[in-house]
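One chain is shown next in structure tokens, namely the form predicted on its own.
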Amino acid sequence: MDTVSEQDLRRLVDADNGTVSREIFIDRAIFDREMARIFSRAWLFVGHEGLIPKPDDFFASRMGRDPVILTRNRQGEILVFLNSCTHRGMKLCRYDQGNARAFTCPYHGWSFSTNRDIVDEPGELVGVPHFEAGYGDRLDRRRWGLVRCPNVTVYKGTIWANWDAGAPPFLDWLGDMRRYLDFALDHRDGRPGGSEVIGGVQKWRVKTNWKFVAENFAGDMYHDISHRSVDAVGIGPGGKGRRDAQRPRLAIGFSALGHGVLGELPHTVEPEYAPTFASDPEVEAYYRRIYDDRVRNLGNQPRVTNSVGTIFPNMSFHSRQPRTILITHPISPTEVELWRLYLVDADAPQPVKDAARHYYLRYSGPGGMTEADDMENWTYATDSSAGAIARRHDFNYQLALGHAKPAPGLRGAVQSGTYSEENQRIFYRRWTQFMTGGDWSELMPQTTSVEADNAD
């Protein structure tokens, strides 16, 4: 399509009817309307707390197309930047993580400062090359600043931007899906954050569409036959199959706000312990102690587990066995970059630490046995969905059509047991909503959050 219209988008995706044209994931012009109307207006997760620790450090992050600079100035302030100068626009940061005081642009010698003892406003340019000769008194610095994003938050360590002014609080946008991310941030023994992030960022291309990655982590249960491979292998935290026996998990979908997960609902009772590392006693051992301090923590309090999750629109993580979060960064219709980060209990004892990250190695990543069938599966659907012929041709998201109902204890969502597409159709029908526009009052319902239930 040379354009895309709204009557166009309309007609591309039936969610309620459960049926998607391959358009979306090769189409030129509607990946760059996503760029425009779904990545310049979500919250995006851009990093972690641990990857910037000590003032003036740096990492260099995505936000769709657009690349970013993520920062912590001298007064400890987390700022997130447009990685491109505002004379030319030239790439100010080209290395992925480092410490600066001041950013200098390569190509023509413009620097920029956000430490606040310097300058009034972060980010404000306080470097130019023949200044008196070239300029006088007539270059406004701060109106030649760099491009500040607006919106930035810290939820348990990690990092969260948004470009959109009158974009809603994140924790608006998160809703209860928050409960499961917290099950991945969260200490194993029940505290609030704890965790860290070990073995940096793994960065790795593939040749797929986005939504192909986001709509995996979402609620694909039924995709395990293409894993029977690694489960005969045994690279499981125990020893034995792919990971270690879990308990049923329903898909629950977050219906207004396109977040999906494989999970269970919130109850109040631990489940019997199970042991995760049986062949490693020392490691079993903590495992062990940590699972009594956390049902002595939570009490009766609500908790939840899951396996899998996606917060729209390309935040995926698992938060058991693997721990570890996936970006998905849009590189153009048929290519995306994905990023790994390892989570760990930041106390925990350090053969726990190694016995995790050597797990989470075998299983995720470019080199993780697991992902390997993903990335396969993605790569051939994408390419086989570019021929003339195939693109006539529907894809089918039809399972457990009607089946959804209710899911208790969390608002806005629903269960529809474990093998369903309706988290898949959620997305799907979220993605239509931003990109036939709208705005805030008509993309956000008004309330979506457990304290709020509690306060009615």
The other form holds:
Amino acid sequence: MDTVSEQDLRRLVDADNGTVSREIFIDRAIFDREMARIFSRAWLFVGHEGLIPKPDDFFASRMGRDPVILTRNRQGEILVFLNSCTHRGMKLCRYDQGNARAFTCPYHGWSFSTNRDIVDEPGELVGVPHFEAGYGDRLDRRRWGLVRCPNVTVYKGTIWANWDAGAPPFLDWLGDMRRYLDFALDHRDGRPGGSEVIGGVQKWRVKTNWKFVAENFAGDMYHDISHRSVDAVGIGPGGKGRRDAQRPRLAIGFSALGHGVLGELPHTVEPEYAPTFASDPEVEAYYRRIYDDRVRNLGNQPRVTNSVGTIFPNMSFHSRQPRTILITHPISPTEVELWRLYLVDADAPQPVKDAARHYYLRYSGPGGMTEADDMENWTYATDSSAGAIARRHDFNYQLALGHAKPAPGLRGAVQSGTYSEENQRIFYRRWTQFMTGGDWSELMPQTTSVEADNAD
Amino acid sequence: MRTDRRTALERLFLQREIEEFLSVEAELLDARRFEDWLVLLAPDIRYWMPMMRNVHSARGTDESTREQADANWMDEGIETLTQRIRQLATGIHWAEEPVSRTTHMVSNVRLLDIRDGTPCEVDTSCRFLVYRNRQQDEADTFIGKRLDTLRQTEDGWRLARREIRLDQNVLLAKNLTTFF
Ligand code: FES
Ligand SMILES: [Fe+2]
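Requested next: the structure of the form predicted together with the partner chain (the form predicted on its own having been shown above).
What follows is the entire complex, opening with the chain shown before.
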């Protein structure tokens, strides 16, 4: 397709009957529209406070196809700027991370500051070579400051940004999906926050469409069969299987918001403690103590445990074992750059952090024994859908069609059993809403925009 | 800094012996004789692969992730290397089924430090090039540096430590299912 009309788009996804056209995984015009309609309006994960702990620290991030600079200024504000010089577009910051008083462009030397002691608006142009002689007083330094992202929010260490000034607050966007994200970000003993990033972000390229990754993490228990080789060799922290025994998880989908998770309902009865790191007494003792603390700290408050999920559109996470954040940056219709961050309790003893790191790295990321197979699946699903004939044939998302029922304790959510593609149907319904226009009053239902804690 | 008393000629023999060891090792990997490769690893091996970052040239020490502190591409011991090899042998590890074709090349081998003692250990550095061809048109080229420590035992040389420094910032391959 050269261009794509709303009518075309509505034909491509039939979420009610569980079919989706392969075009949306291949087509360039659809991809460009995704960048314009989804990635420039959605809340996107751009980093973690741990990546920019000190004033003037920066981290080069992305929002869709746009490179951005995430930085903390001298006043402590966390800011996000388009990483492209306002003069002629040069990528202003070509480092992955660092510390800088000002960002100076290598091309013609324009420089920009975030320090409010020097400028009124962070990102303002402060240095221009040949300013007097060349521009006189005709160059408006404010007008040519860095393009700044209007909405930036920090949530339990994670940093989110949104280009649309009219967008709803992040917590409304998140809705009750928050409980599941909390389980990844909170301390294992139930204290809010309390996790940190294990230094370093894994970044790697995969020739697949970004939605394959997002929909997989949104709740695809069905694909577990492709990981049988890992189950067989016992990489789990307890030395058996792929991970330690878990209670069955349910596909829980947030119908109006597009998020999906495989997890438990917000129950109050924790399963019995199961020895997790039996091979290491110190690590084992830590998890046992933390388990007791969690039960004591949270008491009868609703709480969730195991989960893996996607927050629409492209932020995915594992929150138990391993405990990671996976961002799927779209590069082209058929390529992504995956970014993986690993989380651990900030105040855990070093041996606990080491055991977690080793386990995470042999499970996740490109060197992960589990994820290596996912990359194979996503790559060849993309490649073998690109042909003229293949494109005529829809994908099937009919698993557990019609089995969704309300998820107790969660607003606007449904659960549909363990093996279900309801979350994928929800994801693609949400995708269509964004792609076919609609303003925020249409996109954000009132029922999910209440403070999450009032729900129970 | 040398702690050995070898003559130049003895050192040359040692160099040759170690180059031979590294070539045999590469051959075993390319021939997918992974069980035989495992035999060449010391039981206490540390096998790790840091990630490289783009940082200002004045902050050179930040250029790679830290050992035993940061996330890396890989951080393995004998137990998990053995598990990886068992996974390859299941026949249902889809990332390597059907198998990829690899060619490992090792060059610029240098002996950095020879520590005589029981056992004798030798720190070496080299360059590697690993080509992986998969299915029809998937081709990955991994190029970088290796720092290996070899240990002399009654049964021959064993690999006691390997640090793999890949010359990529964003990994350009979809996964790492081969050994370096
Ligand atoms: S492009 Fe940045 S100063 Fe010209
Ligand atoms: Fe998977």
